[in-house]
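A single chain comes next, written as structure tokens; it is the form predicted on its own.
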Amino acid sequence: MKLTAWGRYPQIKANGVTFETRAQLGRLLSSTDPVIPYGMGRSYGDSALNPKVILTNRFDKILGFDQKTGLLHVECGVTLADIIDIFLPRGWFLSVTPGTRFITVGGAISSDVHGKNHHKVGCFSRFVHYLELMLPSGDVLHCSPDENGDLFRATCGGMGLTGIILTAAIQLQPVRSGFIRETDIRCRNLEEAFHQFEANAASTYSVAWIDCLQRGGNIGRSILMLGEHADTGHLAPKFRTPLPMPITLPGLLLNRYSVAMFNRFYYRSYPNYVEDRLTPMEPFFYPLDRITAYGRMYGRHGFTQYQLALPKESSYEGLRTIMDRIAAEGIGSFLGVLKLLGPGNDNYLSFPLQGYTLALELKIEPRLFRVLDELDRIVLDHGGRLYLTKDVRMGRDMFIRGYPRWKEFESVREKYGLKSKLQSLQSERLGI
């Protein structure tokens, strides 16, 4: 078969097999070479990409769910997009969720993903009370925090390469309605759009779309998004049904002239400020759920997103530096993300530090990588790390720089015997 991830590069030819049983996954993990288990493909790089992966999205019951706390009891193939489905309408939802609902419950522990409330409540992993896990021995172990916690860390953020996530119980929340109260801050510059980060610091949930062609005053021009959950409007709104995106339009349409155009009308479009707009979740958290595919409007090579974290004390300067760079070289992106972080957590290869992160995502052309190094540079000498479940490219000594912590990674990796069944083309390029 051939396989890829959302951002479509690179592509392989793989085997795939897949399970409905725990017996059935430990004669597959016992008999076959080196594998990474494979969700729904969300992942945009070659982090769940090997010549053999194991399909995940077959075992996806739901195994529990207490009514009066919210614990949630699942198989590791369930989505987020099943569980809005079935507990919304209950007044339950995801404590963390990331920017798209169609994700597995195990790719959202092995990347331990963050949302747009990060700087209030932290990543996914904190509301995993445990999960179970099958090593490549067959064994399956129970862990949490507190229970093989050496296991738990590793593999929370660990990009499946600690064993194959069987069930996890996760703590969702309650809400009362299915509609964020939204309110827009129109922002000419990143110092505007710093300060009104830290002045909402309070808000729930907080993001920016940002203009990355900017250069001089307007640099960093942007539309922050704040949001809280609303007592008012009912428990089920309508979730679209995505609109596929047929073709894959020529690469030469995503261009600087375009993108600017794209950016100026976004920028323009939002008025100064409105306050407490009723908006459904589905365009607050899920805007490009809308649109299946969508990576074809990047061409035919694919696209990355480039995704990085820097301290607090040097995002402003660092991002102003990288933003100016990247105007610079024209390789601006219509869709850049700007988020404000809170503390990191224990977990020994979770991507967010207590600061900000800026995702870009980016046409896949032969300058890119080039430019993609001189940025790399720029994070590394501001304290910054990229995102594993973004990268297509970093090197070892940019993954070991950003993430110091690798080595009580490696070491959990040895002491369980994982290394030598659990691998991925990722793993295989950061020598982990």
The other form holds:
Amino acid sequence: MKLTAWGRYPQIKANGVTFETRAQLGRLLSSTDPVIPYGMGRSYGDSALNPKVILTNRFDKILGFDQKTGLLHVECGVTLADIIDIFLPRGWFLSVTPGTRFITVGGAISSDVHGKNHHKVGCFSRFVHYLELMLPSGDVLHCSPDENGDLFRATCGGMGLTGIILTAAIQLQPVRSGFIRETDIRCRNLEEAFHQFEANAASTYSVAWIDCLQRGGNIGRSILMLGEHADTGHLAPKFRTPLPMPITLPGLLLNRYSVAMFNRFYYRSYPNYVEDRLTPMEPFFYPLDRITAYGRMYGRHGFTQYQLALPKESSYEGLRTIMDRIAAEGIGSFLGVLKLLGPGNDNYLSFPLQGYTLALELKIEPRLFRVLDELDRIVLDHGGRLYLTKDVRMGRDMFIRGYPRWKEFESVREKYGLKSKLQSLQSERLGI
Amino acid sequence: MRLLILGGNSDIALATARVFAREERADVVLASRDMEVLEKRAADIRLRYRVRAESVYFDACDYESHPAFYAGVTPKPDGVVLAFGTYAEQSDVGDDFEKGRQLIDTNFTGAVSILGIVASDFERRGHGFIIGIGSVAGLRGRQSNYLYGASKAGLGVYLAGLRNRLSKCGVHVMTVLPGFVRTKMTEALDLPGALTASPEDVAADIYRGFCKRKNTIYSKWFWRIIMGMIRVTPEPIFKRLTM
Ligand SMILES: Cc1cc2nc3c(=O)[nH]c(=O)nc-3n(C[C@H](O)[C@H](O)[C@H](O)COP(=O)(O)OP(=O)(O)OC[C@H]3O[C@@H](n4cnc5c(N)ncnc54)[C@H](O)[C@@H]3O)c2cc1C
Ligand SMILES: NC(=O)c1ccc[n+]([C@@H]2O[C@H](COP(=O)([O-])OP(=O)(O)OC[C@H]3O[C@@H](n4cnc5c(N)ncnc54)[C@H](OP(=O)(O)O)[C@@H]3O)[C@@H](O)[C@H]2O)c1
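The form predicted on its own done, now the form predicted together with its partner chain:
Every chain and every other molecule in the complex is listed next, the one we just looked at coming first.
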């Protein structure tokens, strides 16, 4: 089968196999070819790609739910969309959700995803009570911060390279409504955006959409969106089925002019200040879920996301420099997202660190990777790193310097005999 | 509503059971051979939708067991989904009669055996519906899978006949004709992405067809057009094609 992830780059020929019981998975793992698990393919790059992949979509059963405590036990192929559909009407929501609900629980743990509430609660893994991991040997280990802790810390954020997460027990949070009270604030530049992020650090949810083509005093022009769970409104607002993007548009349609026009329009479409608007969860958390495969608008060469995190001390300086470069190069980013991050955690390859993260969605074009190589240097100079789940091109050096705990990750891979059996195009590129 | 799903371990069956449990709050009885998987599925449906879901052993090829099997389903179902089936490429069957018979015994004879029992019960009660899963492969014989196609063609004619008979007593029969679907049945095949549906797509089509009391549905819808073109191609031309 042809296989690709969200960025539609690269596309490879792969052999995909599925399973519905542990015994079936054990048999699949006993073959000698290296494999990597593949969930919903919502990672952007090549972390879930390999000539042989284990598709987890059929391992998707709910195993238990405690209505009193909100502890949910599921198989790895259950999606966040399933969890919302089933449990939101019963008054429970995800403790951490990324910007799309069409990902699996296995994928959420492997990327240790973060949401708009990272500054308050941290990553997805914080709400994983335990997980069961099948090693290539077929052995299943129970992992939590206290039990097989090294394997737990390597698996959360470990990009599928430590085994197949079979099941996980995750903590949901109680909610009284399927609505969010949303506040939007227009920020004229980066300084104002930073100021507003800090001033609103007590908000449960915060994220800013940022116009990356602005220069000079307008650099960082953005709209900060804040949210709190509402007490009013009902529990089951209709989540709409995504509209398909039926054709791949010519990539040329997306250029610095069209992006600039869009950004101007989008920025102006927000009033200066909106307070406490009751918004259903779907458009608040998942604006991009409206269109399936929206990436087709980037043309047939596909796209990527460049997501970096910088420590707080150097964030302002670093982000200004980076956005300056981007504007100077005119590589239009349709989607730029800025977010304040809370402290990092103990997992070896988890992405967030205390500071700011910027995510830019970029069309693949010949000069792009050269520009990104330059940005890499700026990121490193400011003590930052790139998000593995979005990455499709960084080199080994960038990885090692961005993730100083990579050695601990390596030694777990060695200790449990994982190196020769679990590999992705990404792990080969990074030499891990 | 109480729904009996024959071949409850089919991937299309699971997706269909989930849709009916969600939309109709239907209780489901999953019937198939692999009891480990079947019970896992039933437990999942109970937790997801808070409906009753049971698993029962059923072998489509053990015809003698069918009367007792159906008698054991209590209370009687309001609807039956026939989903079991086996697939083989013609290149794997060849002219080996035993292999060919396996397809026919399951897809056709097994269906006739169990649906006969269901039909007379529904007719007597003047109540019920039957959803039978055929295949677009049963609409025209092609060298790549004509024995499978023949077993599904037989099923298609049988379902049409049942529909004709049972319409007189208010029992509806719907024939489902899927094209390519990504399930464990087709895992080893290299299916063309753009034409291939997910089991959830097919289940959604089935549920929509059920609500509208359709007689025959294609899934996805464009197979109606593709098969229309294949069916009108004159035999002298068709027989020279390699399909
Ligand atoms: C529109 C959009 C918005 C997004 N927003 C955010 C965001 O706000 N925050 C954020 O953190 N991320 C975000 N992401 C990224 C996304 O959440 C992650 O890439 C996530 O890991 C995708 O999950 P998946 O199930 O699709 O996994 P895949 O893309 O299929 O795989 C991702 C990784 O998980 C591994 N994996 C999958 N299943 C298992 C398993 N059972 N056991 C072990 N390893 C496994 C794979 O090997 C691979 O390394 C966004 C993505 C999109 C498309
Ligand atoms: N997938 C496609 O592309 C496609 C296309 C057109 C039509 N169809 C038809 O759609 C239906 C469902 O297919 P699917 O893709 O969902 O297949 P699937 O996942 O492979 O499931 C088929 C199921 O049939 C059951 N079965 C086989 N022989 C049986 C027997 N003798 N008794 C009881 N159960 C038996 C098996 O159950 P156990 O595991 O319990 O043995 C198996 O799980 C089939 O009729 C198929 O022919 C499929």
